[in-house]
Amino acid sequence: MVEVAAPVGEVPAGEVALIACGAIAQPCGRIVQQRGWSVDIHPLPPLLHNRPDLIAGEVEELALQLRPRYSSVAVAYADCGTYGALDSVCARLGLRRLAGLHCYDVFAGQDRLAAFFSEQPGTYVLTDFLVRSFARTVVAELGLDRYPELRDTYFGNYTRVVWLAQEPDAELAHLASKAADCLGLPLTTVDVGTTGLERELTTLLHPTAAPIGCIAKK
């Protein structure tokens, strides 16, 4: 049982390999450690979320490397903008993945998140990871540090920022406020904790949770 596994090719410590989005790998690792699960976490780069068309291929490549070395492989991604491509990989390789369309569903719950978008369709969502890395994953990646005039092009139709706070503190609150100010939008903070992630990981990793195959909720 380790938080983040050794490089592919070394002897694993756990029975299950969990391929995790880099944006949620650390909280997944803490939950795995607290629960005492025999799981090794293999994170993929978090910036893949800016290229969701690459996620399924990266997951498949890593899963094929890991399968001979573990009793099973699971996927700590929701659909995450792959539009079913990740489900195709799961079905082909006999993998399970996290339920939902994206990690926001995992943290907040699908019904709760749907309510946010129903109330204000122009809702831009942040997690703790995105708050911490906003300058790199949003500002720099979209070129707003070089071309600030692009802000309204990208975010002109948004009306608010919702921060799904898993482990809020004063520093994160300050960074979330800065991120919302950068976008010129009001901030709503929703304390979601990590209960949703722990529940979904339990369903994903418990051997009796579901038969082999994708478990995405409709």
Contents of the next structure:
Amino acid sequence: MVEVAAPVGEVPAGEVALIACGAIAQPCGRIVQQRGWSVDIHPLPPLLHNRPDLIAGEVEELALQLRPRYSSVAVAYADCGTYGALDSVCARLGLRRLAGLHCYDVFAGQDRLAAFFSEQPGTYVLTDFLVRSFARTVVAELGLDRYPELRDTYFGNYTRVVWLAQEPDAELAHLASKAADCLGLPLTTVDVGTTGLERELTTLLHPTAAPIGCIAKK
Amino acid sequence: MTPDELLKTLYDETLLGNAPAVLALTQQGLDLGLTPESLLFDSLIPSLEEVGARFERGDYFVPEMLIAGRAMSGALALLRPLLAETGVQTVGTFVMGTVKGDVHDIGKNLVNIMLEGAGFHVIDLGVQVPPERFVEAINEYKPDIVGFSAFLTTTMPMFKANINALEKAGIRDQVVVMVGGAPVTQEYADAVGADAYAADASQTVKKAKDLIQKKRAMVSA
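Alternate state requested, the form predicted in complex with its partner chain (shown: the form predicted alone):
Full assembly next; the chain just shown is listed first.
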């Protein structure tokens, strides 16, 4: 069993529990704080990104723990490679999740992401989290540290890396460039910001709330 | 090294994915007078089956599967022409490809290795294979089975497009259609009109063998 990254407190501070993929929990937390929502973030380990078959079970287990102590529980995952398994859990427990197939859809928008793949099917997508944790979440998880000769087995059919930059800075840009070099692919940086995540979180947590920009930030 | 010791060492090195050692031991085995069939069926295939079993148990992960598969591929490249020379009959011919719009081929390649190891003649069309290329390949190679692989929910609909292309070309009845890939399910396979779905490489081999037996039994009946 995968351990829950954050302890589940006895007394929740918020009204809503948000079960979040560890790969997007930090930006979710910042948005929640900025918007002043009464939401507690409960992250699941980000490495589940590489084990999507485990996501639905982990979400279900945590949701069942949290449900008695919150007004509601929401899920900050897209389908994320569960191929409907997460939707089954959500339907069974009456939960809502982020729209889209992956967090890439959330950050960039589904149409924009589809256009990237339409232009070049061999597009490998990175987010800020994946750029920052590339050595662990990509290199080590794929065994490229142990078997560097597998690089082309994994990435030989890819033609570019697209970094969906949410909060880019010089350090992240350098890491993104290094990551693309490591894969032997050209890098395209697309500044997506956090508007997409904020919009989707708003829809998820406050479906009747005013659109982004109409609510004063604390 | 005795022949038995060689077969055992070859098994162990394949398990570890030590490609240079596997290739060298395969050649050494041939030099010792071991037959290509013995090297394949008494060492390489059992080793790859153990790799699959360890993967299922969670003792091995994808990198270990791939590295073992690569080692096996190197040995197969050496043995394939020799097996052909000795007239070993193939189990069947399998045309394989990742569908149009999809570049993912890791799973497909593992399936290919397992199929080859099990005695199939595999023609791999690669990735992003359009329906008309599948049609051409079926006309050219007359395979028993054609396999469509997809890793994305957005490319799975190409299964149906491919099957439509086979129907339009009048060759749908000549070939068994198998589908697979991470998002694919038995229900989806049924919905698009595929003949079979397999969840992983070892299941693909098992189902492919069963389907060919049934097909041949129907022809001879």
